[in-house]
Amino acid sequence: MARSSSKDAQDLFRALWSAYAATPTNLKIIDLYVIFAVFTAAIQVVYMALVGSFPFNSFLSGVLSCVGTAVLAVCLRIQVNKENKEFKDLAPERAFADFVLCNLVLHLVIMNFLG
C-alpha cells in the first residue's frame, strides 16, 4: 500500500514539474520573487521564535511587508498570464504599475506602522 502511494505521488510530481517546464519566464521569474518573500518571512518568524520580539511593531511590520509583497504578486502573475482570459484586455505593462503603485501604498502604510 505504500509502496503504490510513493509511486503515485512521485508521478504527480513528474507530471507537475513537465507541467510547470512550459511555463513562461516571466511567470517563473514572479514565482521566484513569491517564494522568496514567503521565505524571508518565515526567517523573520523563525528569527523571532529564537530572540524576541521586542520590538514588536518592528516585527509586524517586516513580516506583513513580506506578505504583502507576495500577495501583490501573485496578483501580478495573475493578470500577466496569457492563459487567463479574465485579464486578457489589460496590458502587461499596466499590471506591473499597478503593482508597483500597490508596493508603493503598501510599504508606505508599513513605514507609518513602525512607529
Contents of the next structure:
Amino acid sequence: MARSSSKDAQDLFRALWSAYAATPTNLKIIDLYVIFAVFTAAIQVVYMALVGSFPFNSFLSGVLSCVGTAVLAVCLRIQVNKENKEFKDLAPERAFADFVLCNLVLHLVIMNFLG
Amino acid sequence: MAASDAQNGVSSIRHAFGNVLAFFILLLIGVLAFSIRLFSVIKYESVIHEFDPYFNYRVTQFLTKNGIYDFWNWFDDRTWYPLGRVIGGTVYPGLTLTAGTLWWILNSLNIPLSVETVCVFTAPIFSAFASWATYLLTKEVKGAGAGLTAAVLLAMVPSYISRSVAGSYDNEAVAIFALIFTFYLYIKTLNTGSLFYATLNSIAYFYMVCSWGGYTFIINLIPMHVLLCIVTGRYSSRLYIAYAPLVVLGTLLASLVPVVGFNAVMTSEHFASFLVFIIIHVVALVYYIKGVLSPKMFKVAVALVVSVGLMLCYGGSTYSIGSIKPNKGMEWKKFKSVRSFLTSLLCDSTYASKYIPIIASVSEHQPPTWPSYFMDINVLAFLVPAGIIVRLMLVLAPAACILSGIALSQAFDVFTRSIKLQLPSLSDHSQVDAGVASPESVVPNDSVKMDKSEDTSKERTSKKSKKKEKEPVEKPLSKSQIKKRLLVLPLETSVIAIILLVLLGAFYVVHSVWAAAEAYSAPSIVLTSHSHDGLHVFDDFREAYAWLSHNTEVDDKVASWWDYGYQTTAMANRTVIVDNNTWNNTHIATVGTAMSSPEKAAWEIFHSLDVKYVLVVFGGLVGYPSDDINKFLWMVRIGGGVFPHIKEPDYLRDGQYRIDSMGTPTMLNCLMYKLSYYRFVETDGKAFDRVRRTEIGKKYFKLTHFEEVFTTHHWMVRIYKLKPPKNRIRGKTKKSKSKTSSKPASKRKGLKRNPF
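And the form predicted together with its partner chain, for comparison with the form predicted on its own?
In what comes next, the whole complex appears, and the chain from above leads the way.
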C-alpha cells in the first residue's frame, strides 16, 4: 500500500513536471517572476515576525506590493496563455499595457502609503 | 445575398437609431432624476437640510477657504469643547472633496456660485449620475431595455430621494452613485476579464471608501458573490482577474483614507475578503493543475493533497490541544465580535440598542416599520422577492430597482411579443414573410431568454456572432418559431397584463412624485404647517442661531443636546460641547446628566465645562413633536449609563413618561423641564402643551441659576444664560444671617444680581 502510494506520488510529480516543461518560455518567465514576488513577501513576513511590525504602514506596503505584483503577474499570465480560450480576442500587447497601467497605479499608491 | 446585405443595412440603421434613442432617454432620465429632487428648493428655498449636512457644509467651506493640506490637518476646537475633534482624520472626505472640486472648477470657469449653492445641488447631480450608472450596470447584466427601465425606477425610488433631495448634502448623496458604479465596473471586469477595468474598479472602490462607511457592503458582497461562484462550480479565470487585484489594490487604497487607515486590514469587516482571497488562490491553483494533468493523475493528486492535509491537520490539532488552551477564549471572543458585527449589520438592530443607548437613539438605526418599507420602495416591493436597518433600505433600493427593472422589461418583452405574433395584420402575412421580417427582433430576444441562468458573456458573444447566424437563418428560425409558439400567451391576457403593468408604473410615478414633493423635501430647518387660516412658516431655528452669532462673544460655549451641535457650529459659529458626531459617549452623558439634574447641580456641571449659554428646543407652543422634552428620556438613559445616580424610573410615573401634574418631582424639577416650561404659563394662562396634549405639572416657578436671554417667535428655541458664580461674600452673609434678619441678605442678593 505504502509503496504503491509513493509510486503514485512519483508518477504524479513526473506528470506534473512533464506537463510544466511543455509551457512556453514567456509563461515560465512570468512564473519565475511570481515566485520571486511571493518569496520576497514571505521574507518580509518572517522579518516582521522576528523584529516586530512597528512601522506598520511600511510592512503593509512592502508585503502588499509583493502580493499585488504577484497577483497582477498571475492575471497577465492568465491573459497571455494561448491555451485559455476565454481570452482569444485579447491581444497580448493589450494585456501587457493593462498590466503596466495596473502596476503603475499599484506602485503610486504604495509610494503614497509608504509614508 | 443582396437581401441579407440590405438586411444588414437596415439592422445597423435600426441599431444606430436605437442607440440615439437610448441616449436621449438617458438624458431625459438624468433630467428627471435631477428635477424631481428640486421640490425642496421650489417649496422652501435653497438651504442645507437637517443636521449632518450642516457639518459637511462647514467642512466644505473650510476646504474651499484653506485648501486641501489644511483640511487634512484640521483640528477643530469649536466642537466637543474642551476636547476638540480632529476633523481631517475622522471624516469621510469624498463628499467634501467632490463638492469642493465642483466649486473650484465652476469658479475657475468664472461661474461665481457660492459654496452653499454647490453643496445644495450636489445630491441631485449625483443622483442623475447614479441612474446612469444603474443603466450601465443593468445593461451589462441583462441588456439595454432592462437598463433603461432600471434607470427610470432608480431615478424616482422614494427611498433614494429621501436622502438626496436638493439640500440634503450628506455622504449618501455621492455614495450611492459610487456603490452602483463600483458594482458596474466589477461586472464589467467579470465579463471582459480585462485588467484595465479591474484597475478602474479599484479606483471606484476607493471613491466609495472615501465617501461613505457603507463601503463595507461592497467588500462583503463581492467576496460573497465570488464564494458563491466557486461553490457552484462557476469559477473562471475572469473571476480571478476581477477579484484578486481588487482586494490588493482596494485594501491599499482604502488604507490611504485617514478615517479608515489600518482598519482596512485590522477589523473583522474586511476579513471575509481576505479569506476569499486565499480561497480563490487555492481554487485557481487547483483548476490550473486540473487543466494540466490527465483526469487519472488529477485524482491521484487530490488523494495525495487530502491525505497530507489530513495528516498535517491531525498533527496540528494534537499539538495545539496541548498548548493553546488559553487562546480559546480569544478565539471565542473573535467569533463573538464577528457575530455581533453580522447581527448588528444585517438584521438585529436590537443588539446595538440593548448595549449602547446612543446608537439606538439615532432613528436611522432603528428597524423600519412595514409602512415605511412600502413607502420607500412602493410598487417595487411586489416585484422583488424581500427587520432591516433604515440605512440598509437605502442600499436595498438600487438592488430593488435593478431587479424590478429586469422583471418589468422581461414582462413587457413577453407580452408585446405575444401580441405582435397574434395580431391579425401580422399573422395574415405569410409565415415566410414574418420569418424574414423579424429575425432581428427574434434572435436577440431568444438569446436573452436562453441565457437567463448564464453569465452575460454569452449574450455578448451572441451579439457578436449574430452576423454569422444570419446566413443559416432558416433552421434556427423554424426552431425558434416553434419555441415562440410555445411561449405565446393569449392576446387578451397579454393586453390586460400590459395595461395593468402600465397602471402599476403610473401608480409608482405618482407615488414617487408625491413622496418627493410632500414627504421628503422638508428641510427640517424651516418648518411649515397648513391650518385653516393659511400657511405658517416656522423659521425659529435660524432666528435663534442668528441671535447667537450676533449677540454673544465669539468664544462663548453653547450647550445643547447633541442634535443641534452641527447646526450651532455651522450657523451660529459658536463652540459647542457635543455634536452629532457622537464619538464620545461620556461627554454626551455629561450633558445628558446636566439636563436631567436639578438646577444647581446642572449649573455646576455646565460651569465646569465653561458653558455660557444653554439652548433648548421646545415645541409645546406650536406642537413641534421632535423637541427636547420628547428626547428627554434618551438624555436620562445616556446620562444614567455613565453616571448611575441618574435613574430612569425616577422620571417615570408607573412606567409612564408624563409632564403633567402626575409627573414625578424629579421630572418636574430637572433642568430640561424648567428651561422648557419657564414662563410658559404666560402664553395662554393654562400652560397647555400641544405636543403632549396636557397641561403641564408645575406652572409657576423661578430660575435661580439660569436666566432667559432669548426666546424665538414661536418659542421653538429658547436660549438661557448661566448666571455668574456667586461672590464669596456668601460665606459672610451666612454668618451674619444668624445675627441679623433676612433683610440685608436679600438686599445683598439683589446687589449681586444687578451687575449683570
